[in-house]
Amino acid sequence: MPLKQLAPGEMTADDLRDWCSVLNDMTAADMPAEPRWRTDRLRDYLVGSLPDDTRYLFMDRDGDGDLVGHASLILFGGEQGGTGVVEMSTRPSARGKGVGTRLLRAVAECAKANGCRTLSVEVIATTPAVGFYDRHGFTRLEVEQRHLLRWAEIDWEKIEHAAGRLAAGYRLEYHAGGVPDRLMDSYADVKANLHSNPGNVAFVPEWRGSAYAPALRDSFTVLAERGMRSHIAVAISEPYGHVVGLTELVVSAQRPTRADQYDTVVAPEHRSYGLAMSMKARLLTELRRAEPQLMDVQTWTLDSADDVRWINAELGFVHDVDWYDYEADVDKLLARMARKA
C-alpha cells in the first residue's frame, strides 16, 4: 500500500488508532518510562493549528495494510514563514526497511512544494533517531537538557514556601485556559523579551512567543481546541496592574499524566527579585488542585541557562535526558536523498 499524504481532518477512526499505536510502540522501545499516548481528542490535537500555519500528515502502510510509520509537517506562516517542523515515528519492527527515508522524502517534497526552505526537528539523544538524522545531513543546532519533576517526590512544604515568598510591590495571579483581556497587552510585551533573549526559553515549536496580543489569543484558543489545558501564573507589578513576568504549563488530553513547561520569562527591569521562582512554585500548587492525575512535569533548558537550571533544581527538577535540535535546508536535503536513491 503506497505512502499516503492527507489532511488531519481526513483521518478515519482506524487511522487515529493506528497512529497512536505506532507512537506507543516506539515509546515502549526507545523511552519505556515515558507516558503512553491516548486516542482521547487525538483528532483535535492533529487538526488544530494557528491561523497562519498548515499541518500535513503522512502515513506509510505495508503490504498487509498495517501502519509502519507516520509523519507530521507543520509549515509556519507569518513572521516564521518558510520554516517547518517535522515529527516522525516508525514502528520498531519496521526499522531498517526504508520507512523513515520514504517518510522524510515525502515530507521534504511537500515542504518544497509549499515554499518551505528549512526543516527543524527535535530528537531525543538516546534514541535511534539521532543516527537517522545525522545520516541524512541534518545539522545539530542546540543541545537541550530535559528535566523532570516527579509528582510523588515533590517537597510540597518547600514549594508552598517558595510560592508565598514574593518581593514587595508584586502580586501573583493564576489563570487557566489563557489570560484575561485586561492583562493581554502587558502579557504580550513580556513575551516580546523572548525575541531579544531567546536563551531563556526552551525550543517549543508549536508555542511561539509573540509581542502581538491577538496572536496570543489565537494561541490560547488553538491550545484548547487541541485538547491542551493551559495553566498560567503571572507576576503583577503594583500599583499599575501590569504583567511583568509569566510562566506557562500545558496538560494535554492525549498524555494527561504529564505537564509540559512552556515559556517562563521576566521583564528585564524586574529580574533579580525572585519572581521566576515564585511564579513557578505558585503554578505547581495550582496544578496540584487542578490536575490531580499528574505524575510529572517536564521542562527543557539550554546548556547556557544556568539561572533557569538553578531555579528548576530548587523546585526538585532532575536532569533526565538530552534533546537535540536539528535543522536542514530543504533543497540540499532533497539533493542528498536523490544522490542516495
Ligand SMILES: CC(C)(COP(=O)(O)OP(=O)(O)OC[C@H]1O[C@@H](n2cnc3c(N)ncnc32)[C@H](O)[C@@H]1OP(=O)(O)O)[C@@H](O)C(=O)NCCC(=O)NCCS
Contents of the next structure:
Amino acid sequence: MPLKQLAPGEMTADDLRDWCSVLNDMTAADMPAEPRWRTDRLRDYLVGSLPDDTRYLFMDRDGDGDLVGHASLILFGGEQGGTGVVEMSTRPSARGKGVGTRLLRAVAECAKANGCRTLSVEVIATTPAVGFYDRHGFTRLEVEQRHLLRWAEIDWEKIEHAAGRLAAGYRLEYHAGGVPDRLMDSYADVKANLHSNPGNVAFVPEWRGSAYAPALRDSFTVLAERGMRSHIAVAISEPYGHVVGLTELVVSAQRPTRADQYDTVVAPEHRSYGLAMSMKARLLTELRRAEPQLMDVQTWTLDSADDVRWINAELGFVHDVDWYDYEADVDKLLARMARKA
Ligand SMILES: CC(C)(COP(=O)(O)OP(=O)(O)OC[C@H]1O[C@@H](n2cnc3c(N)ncnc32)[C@H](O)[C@@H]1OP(=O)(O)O)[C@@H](O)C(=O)NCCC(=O)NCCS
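Since we've got the form predicted alone here, give me the form predicted together with the named molecule too.
Following is the full complex, with the preceding chain placed first.
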C-alpha cells in the first residue's frame, strides 16, 4: 500500500492504534526513559488545530499493510503564515530503507502546494533524527536544554515555602482549562512580552496562540478539544487586578504522566520580585492535587535564559538532554531531494 495522505477525520480505529504503536516503538528505541503514548483521545489530538492552522497526516504502510512510518504537518496561518511544523517517525525495524525520506518528500510537496516556504522540526539531540535532518540539509537554528523535574524527587516543603513567599502588592491565582474573561486582556498583554523578548522562552509550541486575547481564547479551546488539560498560575497586581505574570503547563490525555511547562513570563516592570518562582511553585502545589498521576514535568530553556534556568534549578529541574530546532527552505529541500532521487 503506498504512502497515503489523510485528512485527520479520516483516520480509522486501526490507523490510530498503528499510529500509537509506531510512536511507542520509536520511544522504546530512541528514548526508552520517556513515557509511552496512549490511544486515549489520540484522534482528538491529531485532528485539533487552531482556526488559522491546517494539519495534514501521512501514513506509510508496507506490502503487508503494516504501518512503517507516519508524519504530521501543521501549516500555520495568521502571523506565522508560510511556516510549517513537521513531526515524523519511522518504525525502528523499518529504518534506513528510505521510509523517512519518502515521508519527508510527501510533507515538503504538500507544504509547497499550500504556500508554505519554511519547514521546522524539533529533534532530540541523542536520536538518529539528527543524522537524518543533517543529511537532508536542514539548518540547526537553536539548541534548547530540556529540563526534567521528577515528581518523586520534589522537595515539597521547599516548594510550599516558595509558593507562599509573595512580594507585597501581589496575589496569585490558579486556573485550570483557561483564563477567566476578566483577566484575558491583561494576560494577553503579558504574553506579548514573549514575542518582544524571545530570550525568555525557548520552544514555541505549535498550539501557542498570539498575544491577542481572542486568539488566546481559541488556543485554550483547541487545547481542551485535543485532550490537553491546561493549568495556569497568574500573578496579579493589587489593587487593579491586572495580570502581571503567568506560567502555563499542559497535561495530555495521550501521555498523562508527563506535564509540559511552556511559557513563564513576568511583565518587565514587575520583575525581580520573585514572582516567577512563586507562580511556578504554586502551580506545582496545585498539580499535586489536580493531576496525582504525574511522574515528571518537562520544560525547555535557551542557554541565554539565565533567570529561568536559575528558577528551574531551585525548583529541582535537572538538565537531561538537548533539543535542536531545525529549519529548511521548502523549495531548496525539494530541489535537493529531486537531485538525489
Ligand atoms: C528520523 C527518522 C524518521 C529517519 O527515518 P528512516 O526511515 O530511517 O530514514 P531514511 O531511511 O529515509 O534515511 C534517509 C537518510 O538519512 C540518513 N540517516 C538516517 N538516520 C541516520 C543516522 N542515525 N545517522 C546518520 N544518518 C542517518 C540515512 O543514511 C539516509 O541517507 P542516504 O539517503 O544517504 O542513504 C527515524 O530515525 C525516526 O523515526 N526517528 C525517531 C523519530 C524522531 O525523532 N523524529 C524527529 C522529530 S520529528
